[in-house]
Every structure is written in C-alpha cells, then in structure tokens.
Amino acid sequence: MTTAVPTYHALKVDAQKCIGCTHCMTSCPTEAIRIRNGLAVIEQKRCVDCGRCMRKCPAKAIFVEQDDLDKIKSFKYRVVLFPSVMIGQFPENYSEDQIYAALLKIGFTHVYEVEQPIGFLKESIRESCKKDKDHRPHISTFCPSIVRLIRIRYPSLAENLIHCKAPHDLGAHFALEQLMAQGANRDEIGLFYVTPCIAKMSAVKSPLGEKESIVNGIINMNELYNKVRKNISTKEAPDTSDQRATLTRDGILWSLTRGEARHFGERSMAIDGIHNVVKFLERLENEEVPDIDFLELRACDQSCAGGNLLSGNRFLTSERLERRAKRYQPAIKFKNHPIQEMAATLKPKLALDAIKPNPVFILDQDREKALEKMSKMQRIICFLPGIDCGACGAPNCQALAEDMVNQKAKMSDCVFLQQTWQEENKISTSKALKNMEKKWGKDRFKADCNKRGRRNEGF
C-alpha cells in the first residue's frame, strides 16, 4: 500500500504576529481558513496557493518559506530562469543588458527568460488540443492556481485540463539542453526558477502531471527584484542580446492577460483575478456556458503582471512589457530559425500526464452518509442568523454549518446562539465567556492599547 505524499503549500503563518482579525479568512476563495485559539489556520486540502490571504493580511503574519539564495553556489552553472515579466518591474532608465549584468554579478552564470523558444509551447498545446476533441473547452494549465482549484472544487473540469507544461519547464529544458550541448554535465547544472507567485513555488514542489520538476531550485521574484536593484549599475553593460536570441513578441506578452489565449481558436477566453474564474467556473460546470475552444484563467488581476511575489505596479508592468514586445519580432517569423532543429528533443518533454480531480468540497465519500450530512447541514441553518458575521471563527454561516457536520465546530461557536441561551438561561454568562476565549484566545478581550489603530500603535 503507498502513502500519499501530501501536497507541498508555502503559505504559513506566523503565530506571533498574527491577530486573528479575519481578513484572510473571509478573503479566501476556497474558505480553506478558520480561526482556531485566536490564530488563523489553513486547511492544506483547500488551500490553492493564491496568496489572497497574504494580500489581505495587515499584520504580515501571513509570509511564503523559500529557497535560500545561496543553494545556487553548490553548483559549476547556475541558470537563472525568470518570466518576462521581471524584466517590466524595472522602470525603463534601465536597458535589459543592465538589468542581466547585474544577475550575473549576483552569482549567476547564465540568463534565460522562459519564454524563449515560446514556440514550441504554442505547437505543443495546439496538439494537446487536436487530440483531444472530446473535452471543450479546452483549459490552459499555465496558472498552478487555477489547476488546484478545478481538482478540488470542479472535478468534472479536471479532464479539460490541456496536457502541457507550463514555460518555466520550456526554458528549463531549454538551458538544460544548451548547457549539455556546450559540454556542462547534468549534475553541474543548477536551474533556478524566479517566480512571480506563491503558486508556482508549490508547483515546483508538488508538481502536478509529473514525478518531479526539473528545476532544482525557487527564488522570491521580489527578493531577487532588491538585489538586482542594489547591484545594477547605471553605466554601459556588455551586449548580452544573443541570450535573448530566439525571445518572441509573443513570449513577451504570455504572461499577461490573454497573451496565450489570442492563440487558440476563434473563440477563446481570458479571465484573470480568482473570485472572477470560481464565478465563471460555476456557469461553465453548470452548462451555463455557450460553445468555446479554449479558456486562459489566471488567478491574479492582470495574470502575472499582478503575482503575489511583485514589488512593482501591475498596470505599469503590463504596459512596459506591451511597450517591450514591440521590439521583438512575433513566434511566427523563427519557422527557420536554426532553433527549429531542437523542436525533437524539446516538444516530447512538455507533455504533462493526465491531472487527476481531488474533490474536498464534498461532505463524505459515501454518497448516503453525504446525504444525511446535508440534511442535517440544512437544519442547523435553520438556527443560525445568516449574517456571516465570521465571529465563529468560520467565513460565513454556511461554513459554520459544514464544519458542524465534519465535526469540527459546535452549535455553541455561534456568538448570536450563545446570546439567546443566556437570555433562556441555558448556558452561564462564565460558560459564554469560556466558549469565546476557546475561539478566540484568552487575552482577547483585555483592552490593548498598543494593538494596530489602536491609541499607542507603533510605540
């Protein structure tokens, strides 16, 4: 028998700074946290990496564990691998030699941005998508997000996943090859992936639709953002435009809000920001849909130009990378680039197995149990006031009910409840009290002075 290897999150909470105050909680698109003794808890089964709950958290009690920085001196070629989208967080005094010059000053020795060859992605999801014609429309898996979300909220949408890897694997494979081809050994090779999401870091380690990732390491997009900032240089760099050799107009633009569906049938879609694709993927489940090809869903406003691990403006970004892209030439014009003679090694490596669905949105796997769970489910509604005050420490009362039902909370978590039991003399005031403290924490109703908006912040 083999023991599931659980899913890989980097969203953690630190419970010194942490308030308890509800903000991730009722922001979560999943309603994966709760409040348990005054700390927010993250339910790693719901939880797709999102990284809404760390937006919204004003303590900073929400933080992403990552690769240290210095893992890349364990090997001889250390490739850093980043998305155009990096680049657009610079402002435009910089030139891109700059900006490349002080990566390598920083310990890199070679630079890749991922979309390059972004080609050979475009053929290879335009094949996924021929074969499969049973399954529209069809969904990008470029968004690690989204991908968790359809298998654990909208498992009947895991088979329209498309069979592709995402481009960071594209530039991965990419410098790998190259590297091998100039002489470098595999284990010589360090690729490092700078990402602009919480999501893709879980993706690189819990991989979906692969045993593992090539890459070996993950770097904080916006911690790397300040180092490149504190080594660039303001005079003349080296011309280092032949690394930049076969980046395409098109691979410029992938990462920002339909750079990849403008490429797929007539009748494609792009939706950004993740509250915006769970309401489209309840009409789409619920057939309430017209006939598309193909759907690009991103979880962040503005796709990766607004990622959760960026320190610049999204509107800024995308409209120095549409500004960028001008510059280069589109996909279409490398047909016979010298780079088409790699297409044979590369193309087979980006084919992603089957992502299977994980469904945890339902309450039993028993289908009779499920139904008695519901019906009971329905009844303690009954009682509750329907305000989603989030007080019980659940995002609303819904939830609440849920948690009853899975036996992970109690009629008494209910503020509005307990009130009337105390007029009916059902329960003690002391006994009340007790119940919120358990919720809540036991110096949560002391008065705090120094507490944030509070008299004495920041002393």
Second form
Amino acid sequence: MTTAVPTYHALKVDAQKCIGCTHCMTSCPTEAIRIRNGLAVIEQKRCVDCGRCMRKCPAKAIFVEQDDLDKIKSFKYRVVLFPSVMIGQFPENYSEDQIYAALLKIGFTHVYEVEQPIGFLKESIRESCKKDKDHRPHISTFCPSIVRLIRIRYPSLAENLIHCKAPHDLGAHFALEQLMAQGANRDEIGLFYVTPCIAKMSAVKSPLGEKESIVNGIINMNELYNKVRKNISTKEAPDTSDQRATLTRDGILWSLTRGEARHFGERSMAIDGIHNVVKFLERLENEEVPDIDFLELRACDQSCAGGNLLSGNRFLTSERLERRAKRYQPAIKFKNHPIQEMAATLKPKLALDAIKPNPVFILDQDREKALEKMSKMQRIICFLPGIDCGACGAPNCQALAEDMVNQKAKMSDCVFLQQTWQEENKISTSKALKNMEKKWGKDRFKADCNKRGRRNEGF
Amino acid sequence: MELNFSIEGGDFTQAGQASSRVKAVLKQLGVNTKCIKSIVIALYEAEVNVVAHAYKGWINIQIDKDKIRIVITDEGPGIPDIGKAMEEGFSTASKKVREMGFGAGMGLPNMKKNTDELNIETVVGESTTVTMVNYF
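Please supply the corresponding structure for the form predicted in complex with the partner chain (the preceding block corresponds to the form predicted alone).
Below is the whole assembly, all chains and molecules, this chain first.
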C-alpha cells in the first residue's frame, strides 16, 4: 500500500523538450494550459488527466511519471493486475497463455485481469442505482477523467455519479483476498496495476475518499507491452487458463464503448471522447435531454481501447477483444459458481461515498467581487480581436480576459492590441518585443531552420 | 452586469443560446447549482416560446449579487388567455412545432415552477413581455 496524494496529477511537461507551441493548449477540454516563457504550464486544479494534450504534443514533451518496475522485486508475491484491453493490443498470433507466460518470465508471480469477477461490480452498480431513484440519469464512475470533469465543471451533476468504485478496485481486492486465503501476508503482497491511461494512474495514486491507495505500484501499459514483446515466444506455453477462471464475456467487454451501458436501465447511453462528453453534459445540465436511466461516459475515443498509454490501434484492439469475449461465458453463468462465496467480502469494498463537487471555475469566492470581475471581463472582451489565435499564451480571447481579471495576464499580451498600441505610439517597439519574449521565450524569434511545429501534418 | 440577446422566430437551433451563456456566467459567479438549474430551465423554455410562437424577440438580463432579472420581449401573437396558458398541457403550438418535440404545453407552467417571480404582460396580436426574477 502507498499513501495517497490528495490531488495527484500524472501529467508533466518536460522543459527540455517543450517547444512552446499551442497544440496542447488548444486541445484541452478544461482550458487548463497556458504558455509562459515559451513553455506549456498545466494548471493542476483544472486538469482532469484526459491526456488530450499528450496526444497532441508534436515534441513528445508531455509525459507521465511512473513507478520503476524493479520495485516488484521487494515482494514475495508479485501480482500484475491489468485490464483486459492489454490483451487486445497484441497481434492475434500470440495466445493468452503466451502473454501470461511472458508476464511470469518478467518476474511476476501472479497474473490477474482486473475485470474478474465483474458480476460483483455489476450487482453493486445495480443496487446503488436502485437505492437512489432521485438522481437520474445515473452516471458511471468508471472513467476517472469524467469523474474529475463533472466535479470541476458540472457540479450540479455530481449527485448523479454512482456510488461504486471501478474495476481496478474490484480486481485488487479480489487478488488480495485470494492470496491471503492461500496464506500470504498482506505486506508480502505487491500489487502492480497496469494502467491503460493517465487518468487511471492519477485515480489509483489519489483514490477518492481514501487515505491509502490499495496498489503498491503503477505500470505504464506501453512500457509493459514493450517488455512483454521482448520476452514473449511463439512456442507452446503452459496452460494458465485457471488464472482466468472467473473472467467473463461481460468483463472483457466492460472497458469498451457500451460495455457498461448494455447492462443497466431500460434506456442507457454510451458516449466516448471527452469533447463529445462535454457537449452532452452541457445539454444534460440544461435538462434538454430525454429521460435516460444510465450514462456511460468515457474520455477516450473507443473508450479504453483508445487509452493514451496503449500502443495498438484502437479499432484493432476493440475488434480483438470482441472476438476474445465470444470465447468466454457471460457473467450470469457464474450465479452458482463457488466464487459467489466471496460476494459478502468483496461487494462492500466496492462502495463509494458520495462524490463532492469541486467547482474551480468560480471567478471569486466573494460574489460581489466575482460580479465585478465578470463585468470587467465583458468590457475587456470588447477590445480583443476574437480570433482565438493563442498567441497571447491563452487558448482563446475569453480565457485571456479571464486571466486578466485574475491578474495573470495583461492587455498587452494580445499581439493584435499591442500592434495597435505601437501604431498609436502608446508602447515602444522594444517593449513590445520584450512582452512577446516573456510569453514565447527569448530565442523564439531567431531564425532557426530546424524549428519544429506540427508541419506537414495531414500529408 | 447586463447581457443582451436577440432571437429569430422559427429558428429552433438558436433556442438555448442565451440559457447556455447565462449558465456559464452564473457558474463563474459561484451561484448555487440548483438555483442555476432553475434559471436555465426557465430561460430555455422562454427562448423556445419565442422561437415557436413569435416573429422575433429580445432578451435582457440583469445580474446582481443576490438576484437575476430576465426580461423577454417579443413581437408575436400575444397570449389571449394567460390563465389557460398557465395550465399544464395546454398548448397553441402548431402541428409542425409539435412534431419537432416542442409544444407539450409545459412551457409557462415550467417557467412558473422555476422562478421566484414571474410576470407576463401581453397585447394580443402585438407582443408579450415576460419578466422572471430568481434570487440566489
């Protein structure tokens, strides 16, 4: 177990690699990024860890911190806990047994897929929805980015979030219970969660409402994939199917789009892609949406198959998982399975306290001051060109105005305004250039034939 | 602070523009979420009413530290019987409007339910002015 950091964010900017372009800034769904001194700066309070910026960065300057794989050596029982999408990344000529064998070869002693036994989570969600009939649609807490997004940007919908944890909690408790039943001590067990995305990384490091994270380490799926590819062989591998004894069709499909939605409510919807989710939540907040029972919302396109720490093509991953799922029994077939004895132990561990909103877009805690700032913003907007070019280091004119009233930017940050001011002799040319350098770095405007932006993209 | 919008009758894609903007502003002012919800619902209904029934309309919004006052004025047919219009399910919307999913006769009742003060002034055949006040 590791102590949880209250608001851990996995995304970091590498100052050596960042070229101070605007791609990350304009792709951020919560306007959390600004450019200062030629570098991207992520405002932690606004970041929801969706990883859009990392995907967009042409210089690969946005990265995630991760735990060292060597950390596993200090445990007697070394558990690798991975979501089913991991299997979907491999070409079909590698069997499940071969992938499992490679994981054992790397140094793990036990292999667990987080989605087993998913039936418990399914029942917990169903029970939680039944208990709370007042807040519909019920919104899944599966995707940590979405949970953060709702907390900061759609506080009125926080009540709709289901009081249930995610599959990685289920998988972790399941593995622990099984190993302890076999006689292992808790401190001998090292749980290592393989994450398909940045958001889950943050969610595991700072779990909602808990002081400790249940896992001992987090492994970037990309990294592990490379390690497995190095250690995998196409020779016949020992039969490890007993380790997947409680894996179900429902579990394998769980992290794909409609994986949850198909199970709950008469009317359910599944939306993937954070920008799509934002558009939908705006409507939901205005009650412009019909009567829906259950909402599955995922930040990545194609849900976890499109996770930002996966290396495979999201559509191929999805397809392989769908085919894999067909070989497994549906969860309902496990109704009388001996695994049910664990229900009483595991299900209570999946309960989550109500998730509190955490609105971060408020201009000022003092209403009067907020109102003053808002009026000021309205006046500032009149002078800005409305081009949303990003040359001021803010994603759009509205955001710049907001920064200004919060004393984080000046009128002269707008390159167009500055140009007009020069024309009117209100500001000297050298002062104007200095202003620009403050935003974009000192050497930014020197001739350099190797300057990198996102050129030739799309050809 | 003050916000102004204008609405064209018949353009349903436009309905919701003012309420979305107002929502964003109230959120930044830190107004209670339940209160924002009521205001947004009432204003959206009002916008739809103008689009569905009138030729054109104007919205004027005044936001103070403790209340919001919304005045919607339109050029349109007016409301011949306000009492009746306030009944749930009563609607004069055309078949075309109903087919688009509007005109269920819940507009005015919903506005009443979601505002602290609602005042309607109307001249049949000329115009309607709706004033809504919500206290934060």
